[in-house]
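Take a look at this single chain, the form predicted on its own, given in structure tokens.
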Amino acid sequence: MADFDLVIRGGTVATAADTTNCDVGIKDGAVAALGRQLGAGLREIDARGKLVLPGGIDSHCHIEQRSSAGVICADDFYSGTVAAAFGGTTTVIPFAAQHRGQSLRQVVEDYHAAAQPKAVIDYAFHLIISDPTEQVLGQELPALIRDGYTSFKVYMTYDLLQLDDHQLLDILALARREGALVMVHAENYDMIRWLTARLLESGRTAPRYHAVSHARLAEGEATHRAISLAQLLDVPILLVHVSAPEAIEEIRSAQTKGLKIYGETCPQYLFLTAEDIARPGLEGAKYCCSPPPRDQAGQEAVWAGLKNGTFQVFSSDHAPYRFDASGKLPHGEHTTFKAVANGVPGIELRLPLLFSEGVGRGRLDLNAFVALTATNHAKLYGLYPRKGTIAVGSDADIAIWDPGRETIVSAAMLHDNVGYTPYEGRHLHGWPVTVLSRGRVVVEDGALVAGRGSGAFLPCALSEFAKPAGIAVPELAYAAGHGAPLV
């Protein structure tokens, strides 16, 4: 009689903390044993010469989402999760995005209705808060946090999403009371719209001017301001999709002071530059995202931030828009940089890109790769240790990697619904060849073997990362009286 449902034999098993050669025994969807020469499994996978890693967690991706400008993502919850799985990701945390005038509770119900029949891997949801009314802050958001939606994103820019500092303080105060984690898109709205207006007035409408309008200083200033607001209330925040050296320096400085300020970056800031946005004609629109890719020095600053711990997580910020009037180019050949749909695809290539250029080139060790792509995501968003590691009792979410496999990236090989990739032609070393979710094989031999709707929703616990640092702000203590908390 078999001891396990499945045994992965002889691979190099790596977590964020350890690397060892052993078997992995799986039973009832969970890791049941780790050791050499485990008993028999009903099925066995030979992983000799391969790496056995926790399945990736992509905690910043946009799937089946309508933008504030009304543009729908090219990927629904089927194509988006299929693409994620082929890239070694076994859990995604996309956004349930509120637009102004919408009930937050209804938004969540709508996203569940979209995801439940389609997702092939497990998923949770962040919230996007764009309309912090009394109803939202007083009733809906606290109730949703207690129901397992323990993180939410706010914007300091975009015409229909931007919140002012007073609104941000209200949301940060609520997050502190409830133990939730706030994700911040930090760019100075007025800097960007002032530059945009001047550029358009002078006839500079090409995609290259997107990078000019989203100045590095705009990201640096807003990052500093977001940190100051968080410090005032002693509440942790995560700065998302960080690209500029100025912003990286602000985060690092805050961390050095002992503040609970976390950082996230993405593939586009390691592998693309502003020169890509400056490609001829409208071709540069394929590379427009906010913040935009910077220069070579900016890339090196992001690599340094990954190596020195400024960044805790590496996400895709997958924002899939087709290169036509339904997506990137709403006005066809007359689309100005301001009207280009913001975002680039990357959900399938996130892990292979970082593995090839990070681990493969010695910039990151294997344990740091696991931490940045899986473990820290699970810890930040209240999913650890169920997700993000290979340990007895954890879900058997596992990607078996062939570290020697060579791949030339092309849009034709990918499984999203975008039709192009900004990483076309790039040579990569290493690829996930077999992917398991809760012990069931999802991807094998280049084929999908999981059905629509087989993924499960994951309510998130409160995050240990979201606890206040306990660093007093004198003005706040004085205003509260004898140091009593205001929030």
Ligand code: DUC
Given for the second form:
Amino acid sequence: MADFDLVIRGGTVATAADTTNCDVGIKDGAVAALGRQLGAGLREIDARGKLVLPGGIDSHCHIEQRSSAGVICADDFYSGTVAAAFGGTTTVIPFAAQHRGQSLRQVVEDYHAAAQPKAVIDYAFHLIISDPTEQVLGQELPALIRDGYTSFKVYMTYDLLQLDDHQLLDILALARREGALVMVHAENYDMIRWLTARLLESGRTAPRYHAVSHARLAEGEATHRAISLAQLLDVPILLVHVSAPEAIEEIRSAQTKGLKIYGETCPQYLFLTAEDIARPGLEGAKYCCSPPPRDQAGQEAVWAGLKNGTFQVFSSDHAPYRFDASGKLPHGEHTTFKAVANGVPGIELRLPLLFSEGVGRGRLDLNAFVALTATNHAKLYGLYPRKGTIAVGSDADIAIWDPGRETIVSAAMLHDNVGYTPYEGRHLHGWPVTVLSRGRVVVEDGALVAGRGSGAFLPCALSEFAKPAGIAVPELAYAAGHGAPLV
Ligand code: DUC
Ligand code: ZN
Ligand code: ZN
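Return the form predicted in complex with ligand DUC of this protein as a structure block, the form predicted on its own having already been given.
In what comes next, the whole complex appears, and the chain from above leads the way.
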């Protein structure tokens, strides 16, 4: 009689806290035991010389999403989750994106209908709120939060998504009341709009001007303002896809004051620069995303933020568009930088890039790597300890890495549906060779083993990280002393 369904033997097991050499016993989809010389499993995997890590959680990716400009992502829930799994990720949290005029509840149902028959790994959803009507804020959103959609993204820029400060305050107040976490895309709308108009009217239409219009100061200013709005109401927020040193400084400074301000960054801000967007012709469109990659000093600031704890999460912001009229270039060769679909792919390479350049080059230790790519995502979004760690009782979502495996990146080896990668030709050390989701093998020996629709939806709990810090601003405390609290 076997004691376990599966035993992973003799690997180096690392969590966000510890690194040990032990076996992992798995039963009924969960980790059942950690120890030396565990009893037999129905199946055994020899992990000697390998790293046994929690499967990655990608808490910022766009899958089967229609952009506000009407462009559909290249990846559906099958290709998106297959690509994620091949890169060592076992949970994704994409967006159920509301467009103006839409019912949020209907949007969520539509995304479920798309994901359920296709996803090969587990998934949750964030919401995108672009139309905070009374109906949405008064009824739909509170009910959805209780149903397990406990985080939502808001935009300070984009014609069809942008919310003004008054609307943002309404949403932050709601998040505080309900215990949800707000994710903020922080760029100054009018600075970008003004610069874009000046650039276009003077004939500067090439992709390189995308990086000019999305100036560092636009990101820094909006980050400061988002933090001030959150501070006014004492509500935690997460600044997503942070790229500019000015924004990193704002986040760091808020954190040192004890505010619960969190930061996320992404591979494109470590491995690309605005020079990539300036490649000849329309080639630079492949690298256009918002905010854009900056310069080498900016990359170093992002590395420093990962090392010193300014950033809690490292996500892909996989926003997959093909390099043709269906995606990146809606007007073909006449596409101006303003019309280029915004976003870069990265769901499969997120972990291998950070492992190779972070752990491999001694910039991050293995435990920090696990925290940044899995554990902190689970904690922020109410999935911990079910997801994001290897502990008795946790789902057996595990990636077994060969730390010595060498790979030269090419679009052809990837499993997304994009057709190009911004990381073409990079040499990487280390790759996840076997990937398990709830104890089932999903990827093994370079092959997909899981079937379509075998991933499950994960309702998210309210997160400790979304609770107010308890630092009230004097004016609100004064008002509360003279009647009902304002928030
Ligand atoms: N925001 C994102 O979150 N992803 C891609 C582009 C953008 O503006
Ligand atoms: Zn964004
Ligand atoms: Zn995004």
